[in-house]
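Single chain ahead, written as structure tokens, the form predicted alone.
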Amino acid sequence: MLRLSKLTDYATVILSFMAREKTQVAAMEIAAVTGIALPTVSKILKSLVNAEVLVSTRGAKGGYALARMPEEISVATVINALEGPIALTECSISHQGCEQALGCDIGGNWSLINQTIHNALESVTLADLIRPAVLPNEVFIPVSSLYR
């Protein structure tokens, strides 16, 4: 099963709140509104600042704000900030970590799958996350539409 960590899940909650607020907010306020513990909020905010998703201002009137418009922050960027590069298999990042690299005939196919998932996550933005969800009964995504 492909699964993101709780920190990444919490990061989407925090960023969604911040995108709706559209103002600078303090870590304590984020913790109070989202129900996420302050130490966890602080850790996530630090990672998002380091990834240049957020900007921080120090001082009594300090806080955190989005570094860009919600339409310009992709889910892939958020995942990368908290989890590192998006990769389904070790060979999607590097052949150095795989003992089977020399005899593997499907490494390129894993790269194709990995790139397709990355493109899909890159196509969803923070602005998409804060829109009310309207889901049809079935969702069909043609694979060819995910290539750029």
Contents of the next structure:
Protein chains: 2
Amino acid sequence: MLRLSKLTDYATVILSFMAREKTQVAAMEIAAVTGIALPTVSKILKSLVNAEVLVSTRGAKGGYALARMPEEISVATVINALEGPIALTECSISHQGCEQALGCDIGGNWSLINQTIHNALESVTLADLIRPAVLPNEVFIPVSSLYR
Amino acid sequence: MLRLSKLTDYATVILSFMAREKTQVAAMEIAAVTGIALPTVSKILKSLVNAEVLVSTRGAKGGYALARMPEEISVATVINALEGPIALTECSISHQGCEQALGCDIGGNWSLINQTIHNALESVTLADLIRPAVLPNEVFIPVSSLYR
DNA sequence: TTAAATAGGACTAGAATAGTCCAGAATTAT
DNA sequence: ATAATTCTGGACTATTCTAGTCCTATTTAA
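Starting from the form predicted alone shown above, please give the structure in the form predicted in complex with the DNA.
What follows is the entire complex, opening with the chain shown before.
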């Protein structure tokens, strides 16, 4: 089904809320607003801090805030933060453990597909996600440009 | 990680072999060549027959063959055969069970991303996968064209 | 000093995936 | 006819992954 994990899905909901809010917010507040359980919200926020998508402030009156403008946070970055490197196949990440050597001379072309998808996800930002009307920027993804 | 299931990965290996082979082949032969266990190969082949990517002949001297030219079998079709509809989020498939109503006014823009990725996967065929040199056709995916 | 937050990690339960196996049906060869 | 070969369909198991929770430590404000 080529699906995103539930946590990544939550992350986009949380980030969209934060992008609209603009000010620092505490995990508890996010949990209350989104309806996602607090421990789960915390887990996601921690990942996003580690990926430098968010910055955190500890202690009383602490909380989380976007590390940069919504326009500068791509969907690819968010997925990466929660699920690791974006790649459809294992071998696209590392070719070391591939025992399928016999029938598999595919590698190179999968990386083409991976890059195409990565580009697609890189081209959509948090700002696009919160844009009320669905009128995307003109975005072209010339596959062959990946090789220049 | 946005990954493809292992079975889908196997499927591309199997189909690549079949595309090169051109003639009808038995499941056992495929298993032998690819190194994938026979029961697993069978399972995958069955799915591909159901999706009309392959045709099968039963009985002695039976086997499997591509249902159409490699150029006419897209990666999207293969993924679809093994994993169901291509969509990053649940709600892109059906919006009925979405309890996240509170924080979620995202829907529309996700479908944009989904379509972009679907187009990317639709544009790569089995023929591209077996092409030895990685020199893809010029493929443009204008996102906004999805809305015309 | 206390309360309010985040940080880090361990842990559990449940779901999904991968993989196997078997009984049945179709076709060919003997 | 009978046997051998090969796909069909589905049930089943084991393993892995994901989601979700919880606990302890650390930091900061009042």
